[in-house]
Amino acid sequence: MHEQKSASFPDFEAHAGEIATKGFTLLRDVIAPELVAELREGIYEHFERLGVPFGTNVFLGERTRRLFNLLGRDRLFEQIPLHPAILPLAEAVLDRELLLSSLTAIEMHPGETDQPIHADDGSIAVQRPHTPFNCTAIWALTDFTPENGATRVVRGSHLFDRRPRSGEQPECELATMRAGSALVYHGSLWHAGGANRTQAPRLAVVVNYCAGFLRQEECQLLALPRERVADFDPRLRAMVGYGLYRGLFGHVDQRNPATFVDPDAETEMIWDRLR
């Protein structure tokens, strides 16, 4: 597996502040070129071997291929959720006991049209604005340009008091970035993929983190065999659900579910702390 390295480490406080105020931030050139190349190769190998088709509607993209459940497919992808320049930002938005909600590769082909504007937490029916439930990182594995469908974002929309309406076309700005960069944003941010008017595909990995008390977008406990999880980094085990949130949520008969893959894992329940 490729060693996690970053070409440059960002100013953490400044980027965390941008997510709080603008709803998003751009981390430029933080993913090592060698890792970018390795991920591209691995993703395309799976796309071709599995015969992944285009989406069936305009949201998924009728000229876009999506490979879900990356963690369950190859050990190469285990390093993505733990990236040392990106995970701390997600923790700043949520907290250290966050979960990995989903991990997906997205390849947008020439001829793809604008995706509808949406928010990643749009399926959660609560009053807005609210405390963040999600934090998403889009890894650019090819350049994101105005011509090939760079993600469109609505600055400050994570503070709006509603979700976007169907067909709404608010003023957007483009998150253009070179391959090896990442767009990190608050789960309430209004955003969407752009249209690809070039002759080449645009490739990305989308890492969706969620608060530890939420149900994950992909059911990681069923998607990943226990023997695979046993080989994960302990932090990644907890992020897919083999851990406790606040010493309570996720327990199995008063046991930390981590003990199912690591008998030496400790269990400390909330009531133990209250003595």
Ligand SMILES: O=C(O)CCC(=O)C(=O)O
The other form holds:
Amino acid sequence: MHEQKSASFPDFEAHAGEIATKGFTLLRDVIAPELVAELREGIYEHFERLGVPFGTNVFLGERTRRLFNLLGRDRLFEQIPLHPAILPLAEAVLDRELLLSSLTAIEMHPGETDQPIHADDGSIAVQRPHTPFNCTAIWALTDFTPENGATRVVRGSHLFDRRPRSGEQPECELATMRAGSALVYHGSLWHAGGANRTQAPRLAVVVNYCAGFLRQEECQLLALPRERVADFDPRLRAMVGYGLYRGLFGHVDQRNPATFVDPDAETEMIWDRLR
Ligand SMILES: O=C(O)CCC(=O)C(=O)O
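I've shown you the form predicted on its own. Could you give me the structure of the form predicted together with this ligand?
Every component of the complex follows; first up is the chain already shown.
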């Protein structure tokens, strides 16, 4: 685990304010170079061992490899959703009862083309604009440049009253950043990966957090063996689903599911407060 010096923590409130107005913000150089190197090595080890193929459509990317369910693959990845220079920003946008919705590595190869513009909450039929119920952090594990496919973002689009139409090509800004930085954005933001016109892959980890009342994109209660979850930090256990939302949602026979992996876990429910 790579400790972050508190002196170098970002001003989370200021960044949350930027997300509220622009829809996105950049956390520059917040991930230790040693962690970036370890993650790169770990991800490539899995890509090669599993023989992960390119995607089969323009959204997943026909020159892009994705490794889903990172928490189910290696303990190395447990520190990503908990990163102390990034998680507090997601908590400021959502709240402390947020869940991990998905955790994916994305490797865009030379020749990849522009991904279609989309919003991460675009599949959810709620009238826009709305308060955020998704917040995503894209970690750059290589530099993100205009040439290698830096994420394209549409400033202020989280406030638009519709999601992008199929094939729509709005004016975009590029989230260029050095390896070790992160783009963090509101789930309604219009965005997409760019085209990779270089000779080297662009590598990223995408950490998608969602509000505690939302269904997670990856069903982690099934994807992660309970014994693995028992080894997690208690915060991470709650984040994958072994916890309660507002002391109510997620209970099992009036018990906090956290007690399935820790018999001593707090199990007070909303009803207990009424006594
Ligand atoms: O890779 C990127 O820059 C963006 C990826 C993305 O938005 C997605 O795959 O949903």
